[in-house]
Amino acid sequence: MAIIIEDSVFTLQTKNSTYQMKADDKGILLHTYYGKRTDATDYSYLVSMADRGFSGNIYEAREDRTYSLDFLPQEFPVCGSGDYRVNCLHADLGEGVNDCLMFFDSYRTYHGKYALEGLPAMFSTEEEAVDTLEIVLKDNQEAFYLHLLYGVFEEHDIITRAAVIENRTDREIRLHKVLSGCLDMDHDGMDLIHFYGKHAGERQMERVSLFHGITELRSTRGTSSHQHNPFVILADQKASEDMGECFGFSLLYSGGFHMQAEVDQFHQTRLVMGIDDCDFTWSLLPGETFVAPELAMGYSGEGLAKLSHCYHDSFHGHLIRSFWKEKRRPILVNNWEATYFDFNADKLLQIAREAADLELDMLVLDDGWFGKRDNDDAGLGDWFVNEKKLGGTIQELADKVNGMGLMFGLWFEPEMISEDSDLYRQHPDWAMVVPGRNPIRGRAQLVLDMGREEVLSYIKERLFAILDAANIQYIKWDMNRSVAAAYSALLPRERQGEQRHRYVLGLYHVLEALLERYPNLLLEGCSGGGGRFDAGMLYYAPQIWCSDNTDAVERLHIQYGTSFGYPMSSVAAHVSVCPNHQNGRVTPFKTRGVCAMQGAFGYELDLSKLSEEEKAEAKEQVRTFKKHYKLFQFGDYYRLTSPLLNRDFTAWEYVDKTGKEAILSVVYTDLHGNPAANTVKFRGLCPQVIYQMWRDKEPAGEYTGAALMNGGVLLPVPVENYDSCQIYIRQKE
């Protein structure tokens, strides 16, 4: 049973982990255990009690000076409780002081997974049932309630958490901080693994040891951001890919976030995570609730690879809802790096003809097809087809592309508005601009107020009109700037702190409406590449443009970092032209294909300008991906080497869930005279099985799984700069 309750002790069991909390005799909900699966023993016996200097005692402790929330492990610490560590909730209950103290009130359990109004959340399926626990806490003085929700994904070692604040008082309550969850651990010596970055260089893996004090990551940019990702890992300092305890935290939210990890005066570690609370306020009127985003916690006692598989499998099965999630993703060509804004119907159709000849599946028309949009200074918001530029309607273009046997896709950036646009001239107040002040521009554009109903209605009306007019099977949803002045002309001064969250809720509303109306649509997320690559977006978009940087070698780092917390089928990756448009690097066409096959595979170049040799190579890449797409999309992914540690080559592997076949890919990143021999060990195979091997499609012998996992495979010597190879193995019949 996934949830065990006895004597106010709540134990959540997954296949390999146990999570436990207890409502103690004072009514405080303590956190007592999270780690390797064990029994339902009350682990509060491990909680240390002592009279600590300068640690206050709640009134309910009476004369007991050994009871202080300043050092006790708690499930949801709040401001005003005498706990001076980082916390999850700041609430002004009416006196202007953030002073509340939450006590256990009630609980309930039920089969099935809770849902969150207006927010993405993981879900249960008929094949894999999920149990929910709801614990209700109440302030000791006011009718102010906190609902803690837990979803137990038993087979995946994932426990989801969410918090719902409820105001049952007769007056307004001001929220200044509502995070989604906390984990208290009774020891230090933990590493924090996080994923920092920049535009064109997202999700760079960094591992640091936590020190006494506070380590924090946040995005104040209105999105999850290029700079920091809302996925982090706490790991034993000796934890590696295949050994050691690891705890993952993934926030299902696409706006700004805040993560704090604190090692306290008694060497205890606490991690909290949720919505960014910088400038955040929320007015909670009587009878209203506030719903915090979901936090998906994962556990592995067998290292980082196992933790990644927990997230990959659970997100694929219980977060991604797309019509496309079990199907082979279409191999597309996007015209952006081929033409930028300089295109017409003839250029597009020429690319389409080449795509059809190369056996691709789709042509995607990127920016520049609408309004007065010949550069990025104008036109955003005017979502009307520029028929003069296209030489006809969007339906006529789509029909011609469809007639070649290709699907047709279209780029949008619906959250933005250009000052040089008819929409801005008609509705300047729809942009988030502070009255009387000059706007903060980004990419020469402003941000629409997605918290306004009329803005959402306009976006839906224009999207629906275009999608209804043509056979459009794919949308690339882009966002090319950060939110700066988060101002709404509709909100009073004291409620402007709600705007950033209202923006995200508006975004989710439009995406939900879009997919409800067009359930077979393939939606690809994008924000200047990977600026909004988060689990919240995966609920709507099964794939996300991983980075605007299409260089194969830099993508090794970006995709390596992404793989820790996100399924590789969600990583949109394309073969682009060389010299690369972002850094000028020249890499072999073969290597660009090998790297792009780590994710949702495609092309972003002018196919009509390829040499005959490159066209032949492209055909071979397309056939390889189509033949092995089940491995690339659904196989277990292993990071065999790190591009941060191995400067000579990066290797990764996909393994069929049954262990019957696998593909190992290698990209060489340095060359040496008189090179040493290099071997790489497969993972995830069946030891007794005999596998047939092909190296770059050439037969390369037969080996047992035990030999390939323990001895490994000898890599070929690279013959050119940034060379690559693929090794395929299959169980001998």
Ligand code: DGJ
The other form holds:
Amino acid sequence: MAIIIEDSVFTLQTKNSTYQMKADDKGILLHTYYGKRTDATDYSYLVSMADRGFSGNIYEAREDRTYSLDFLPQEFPVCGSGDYRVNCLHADLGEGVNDCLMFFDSYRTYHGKYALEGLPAMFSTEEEAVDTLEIVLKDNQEAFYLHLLYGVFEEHDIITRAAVIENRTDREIRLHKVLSGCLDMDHDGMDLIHFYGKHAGERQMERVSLFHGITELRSTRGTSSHQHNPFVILADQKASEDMGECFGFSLLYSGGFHMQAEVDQFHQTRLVMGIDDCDFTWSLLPGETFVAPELAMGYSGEGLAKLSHCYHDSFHGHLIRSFWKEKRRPILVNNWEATYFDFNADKLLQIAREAADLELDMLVLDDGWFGKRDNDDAGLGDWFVNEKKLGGTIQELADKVNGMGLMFGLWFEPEMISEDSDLYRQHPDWAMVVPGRNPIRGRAQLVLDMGREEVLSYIKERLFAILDAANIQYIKWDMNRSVAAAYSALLPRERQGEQRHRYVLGLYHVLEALLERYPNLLLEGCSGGGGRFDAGMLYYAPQIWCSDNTDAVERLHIQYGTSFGYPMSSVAAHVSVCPNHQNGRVTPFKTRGVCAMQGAFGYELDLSKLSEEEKAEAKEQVRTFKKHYKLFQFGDYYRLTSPLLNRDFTAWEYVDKTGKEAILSVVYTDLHGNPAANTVKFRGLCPQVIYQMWRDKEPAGEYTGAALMNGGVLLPVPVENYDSCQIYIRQKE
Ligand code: DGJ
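Please supply the coordinates for the form predicted in complex with the ligand, as a counterpart to the form predicted on its own shown previously.
The next block holds the full complex; its first chain is the one shown before.
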């Protein structure tokens, strides 16, 4: 077992990391170690005790003025304990103040991974078993319990944690904040790497040095958001792609989140993360529990690439459940940028015919096929096929597409309602609008109350009816606005603070029901592009539309940022038309393909308008993706250059797990007269192996792995703006 327990010291061991806690003699659960794998020594000897001014002493410390929670490293710091740093829990146990004090009560361990009711969670598999540790804390006065759950993914250097609050008192407890976890470190000097953004510009990597005080990131939008991503890294200031310590924190939650990183008066660093507590309240009645979402913590002592591999592999193996996960992802063509709302069956079939000719796998019909939906002002909620527009039933259309040898996929935006819809006319109270106040619109639409049973039943009934009517093998699940008024007509005033979380639970409920009924369905997540690109969503959707920005060059940044915490097979990316619809840039067709092959590959343009030359290039791209899909989907991914630091080109690489073959892609982002030579070094190869190389399919010599990793490869000189190149190497037979 990966869990060692001795004298109230709990040591969790993964292949390369150790995590340790200790219930001290007062019963406080201290955090004593997280870092490079070590032995199970009780590391609390490193905690230095002293009488520190203005740092209160809990009553249980008696006369000992050196014992203060204000500086002790803790596993789950709570409000009201005399610890003035950021914390994980505000609970009003009945007196109107948020004071509680949690002491060790009991623990248990078991083989297998805990699950979380109604929420996504990583799981154990037959091939790779996982162990669970549950530590129970209890308030020193009330029957108020906290269950801290730990899942040890030994092979992947991932430790998951979650918190379950239990009310065993006979009165209501009001929760104002329940985060999922905390990491206390005894030093400062850490960088925070985070991923900020906007619609059409998600997950821009930024690295900042933490300072004395609080750095915080949050989404109050009801979704994980375009603006900040619920994945962050604490990295040693010297850490780079291939060296140094780094710690990842990925929240498996698709609603608003809150992350705070604080460097305190004694130069210690604390990071807390969980559900957004802005406007959050939860009434916990006697006998009830509240489950905080899972936080997946990862450790690498060998830099950022290794940390990314921990997340890529563990999410692939232990989070993504899809029927599709080991299969080649279908290469699809989506009609959105090809037609927007302006299509009919003939147009769609024309695109499908071209797709079949190019040997694509699937046609996806995007927005506009239902209700009165010829623009984005109307129709959401009316999930009834517009047979007039489609020139027949959905089944007839799907059959025709299937008849061309293609799969058929469909877009939905089930969480939304247009005021101009039959659904709204029948059930205006299903929309989240504060009574007596004007609604806040977003893209001219309102948000359904996903906390309400009848809303969920309606959504399921409509989805199931359409999926039962035709052979639909893929759904793009979209969500095109932020939640503003999180009001439910069903909740009393004092429980309105529960609505945002109830919304997410409702969403997960429908997604689960959908996959239970159609286990082979390929679900693609989407929220105006990548506004809900989080690990929670991956539990349901193995791929997520990464951004509405399809420009190959801006995608270099977006996909670079996304690659830190999410497997590349989850990053949906398409070749679109030029000038690009989002920024007007013109890039070569070839380069658009190279960029889109960085993730789950597809097209999003009117294929019937391609020139013969572009068609030939597209055929080549499809062939390349099909031939090398195992590398693209399951290979180890390396960021070879950063688009933030290298203005001339961006390069990345996939290596298969045995090191026998690799693909290196490069996109040039600037041109120079009299250009300097550019080289780039492969990573992850076997040094002694001799590799044969092909540059854009042309034979380009033989080299040892050592030469390619240490010397590198000379890149061809770009011949046009945004030129690109793919270099494939394979072990010589
Ligand atoms: C936003 C998505 O990101 C787009 O790809 C497209 O599906 C539109 N919504 C449709 O309204």
